[in-house]
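The chain below stands alone, shown as C-alpha cells; this is the form predicted alone.
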Amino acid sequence: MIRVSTEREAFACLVDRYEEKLLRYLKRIMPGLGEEAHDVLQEVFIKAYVNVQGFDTALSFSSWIYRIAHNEAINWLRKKKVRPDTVALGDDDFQTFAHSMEVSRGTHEYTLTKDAVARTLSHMPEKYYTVLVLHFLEGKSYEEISDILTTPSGTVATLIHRAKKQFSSMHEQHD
C-alpha cells in the first residue's frame, strides 16, 4: 500500500511540474481552442500515468511527456478535422519570437508586428509551425525536439531552417 501511495505522490509531483508548461504548449499548437487544450492535457496525463512503466530512461522525461502532448494535440485536431485559423501570441511570446527570427526584406531589416506574426504563423504548415513553437517559444533544443517529434536531430535543424525561411517569405507576402 505504501508503494501505491508513493507512486501516486510521485506522479502528482510530475503533474505539478509539467501542467502549466504542457498547457501553454498545447494552447500554442491548438490556438483558439483553449478549453479543448485542457481536455487534451487531461488525456496526456492519463496516457503518461498508464504508460510510465514503458518510459525509456535514455530519453528525458520532459521530451517524453511533450511527445505525448504533441501527439494527443495532433490526434485531437485531426479527429475534429480542425485547423485553427488564428494564432494567439502573448506579449512575451511575441517578443521572444520576434527577437529570435531574422526577417529581412532585401538588405533592409523590418519590424515584426504581433498581428503580422500571428497571421503568418497561422498559414504555415504544421511541421514548420510546430518546430518554431518548440524551439523559439518552448526553448527546446534540437535534441529535445528530435525526441518529441521522433525525428533525427539533423532533420530538426533542417526543419527549423526551412521554417524560418518560409516564415520570412510568407511574412513578406502578408506585410
The other form holds:
Amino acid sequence: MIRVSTEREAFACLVDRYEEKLLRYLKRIMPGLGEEAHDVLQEVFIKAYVNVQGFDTALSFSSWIYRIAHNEAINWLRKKKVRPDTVALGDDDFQTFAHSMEVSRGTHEYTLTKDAVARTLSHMPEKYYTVLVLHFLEGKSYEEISDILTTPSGTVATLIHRAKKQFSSMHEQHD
Amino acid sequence: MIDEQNKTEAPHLSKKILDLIEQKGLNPKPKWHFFVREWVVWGMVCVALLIGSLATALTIYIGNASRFMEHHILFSDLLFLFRLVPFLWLFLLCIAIFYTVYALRETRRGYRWSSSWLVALAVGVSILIGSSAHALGVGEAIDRYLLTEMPMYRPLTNFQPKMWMDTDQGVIAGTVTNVEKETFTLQKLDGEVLKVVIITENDNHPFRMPHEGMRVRVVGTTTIEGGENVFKSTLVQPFHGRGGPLTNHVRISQPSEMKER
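Mind sharing the form predicted in complex with the partner chain? What's above is the form predicted alone.
Now the complete complex, all chains and molecules, led by this one.
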C-alpha cells in the first residue's frame, strides 16, 4: 500500500511537470479544440500511468510521453473525423516560427504575415505540420522527433526539409 | 493568456487523474507484459527470416537444377525457360522479406532504422542462411519431399522429369551401366537403354569418362549407326535431378573428383 502510494505521488509530480507542455502541444496540433484538448490530456496521463513499465529507458521520458500525447491526439482526430481548425498563432509562436522559417515581417511584400502564416500552416498536410510544430515551436531535436513519431531520424530530416519547402511555396501562393 | 489559464488549472489535474486511477482501479501493466510482447515480435522476425532463408535455399536449388536446360535450349523456347524460374519460392521470399521488415519495425527500437536498411538486412540474412542451407542439401530435401508428398506442388514449380528423357531435344539423363573406350551405355530415366558416344574433339567435357553406376545428364544428338540408335554427346555432367524417387535419384560424387579422373 505504501509503495503504491509512493508511486502515485511520484506520478503526480510527473503530471505537474508535463501538464503545461503537453496541453500546449495538444492545442497546437489540435487547434480550435478547447475542452477536448483537456480530455485528451487526461487520457494521455492515464495511458502513461498504465504503460509506465513499458518505458524504454534508452529514450528520454519527455520523448516517451510526447509520443503518447501525439498518438492520442491523432487517434482522437481520426475518431471524430475532424480536420484541425485554422491554426491560431500566439505572438511568441509567430515570432519563433517566422524567425526559423526566415519570413520577412513588416515589409510591403508580407503585410498579413501572421495571418498568412497561420493560414498556410492550416492547409499543410498533418505530417508536415506536426514536424514543424515539434521542431520549431516545441524545440525538439531530430532524434527526439524520431522517438516521438517512431520514424527514422533521416525521415524526420526529409520531412522537415519538405515541410519548409512546401510552406514557402504555399505562403507565396497565398500572398 | 493560455499559460496563465493552465497555471490556474495545474494543481488540480494531477489530483483529478489520481482520483480517476483510484476510481477505475487502474494499475500499471506488469513488466513481463512488455517483455513477452517484445519476445513475440522478435519470434515473428525469426520465423519470417527462416521462411525467407528456406525460400532462398529452394530458389538456388531449383535454379541450379534448371540451369543446365537454359544453356542447352539456347533460348529457342523462351516460354519453357521462363517457366523454369522458381516463381513460387521467389514470391514466398518476397512475402518473407516484407513481413520481416514489418515485424522489425514493431520492435522496441526498430523504428530507428530506415526501410531500405531493414530490407537490405532481411535480404542479406536470407541469402546468407539460405545459401548455407542449400550447401547442406536442405533445399533439395524439401523440394524432394514436396514433390513426393504433394502432387499439387509439381505444376507450381514446373517439375518436368520428361524433359530429361527426350532425345529429340538433345538432352537426356540416366545411369551409366557399362563403360568402354570412348562409349558408355546409359539407362535413361524412363528405362530405355541407349549407347552414348563421347566426341573426343569436343573440349566441353569436364571429365573424359563417367564410371558405372554414375548418374549423368548428357547433351548431344541422336544418330543411327550400324542399325542402332546412338547418342553422340557433346557434354556429359553429373546429374542432380529434381524429384528423388520420382526420377530415381542416387547421390553421385562431386565434379571436382570426376575432373581428377
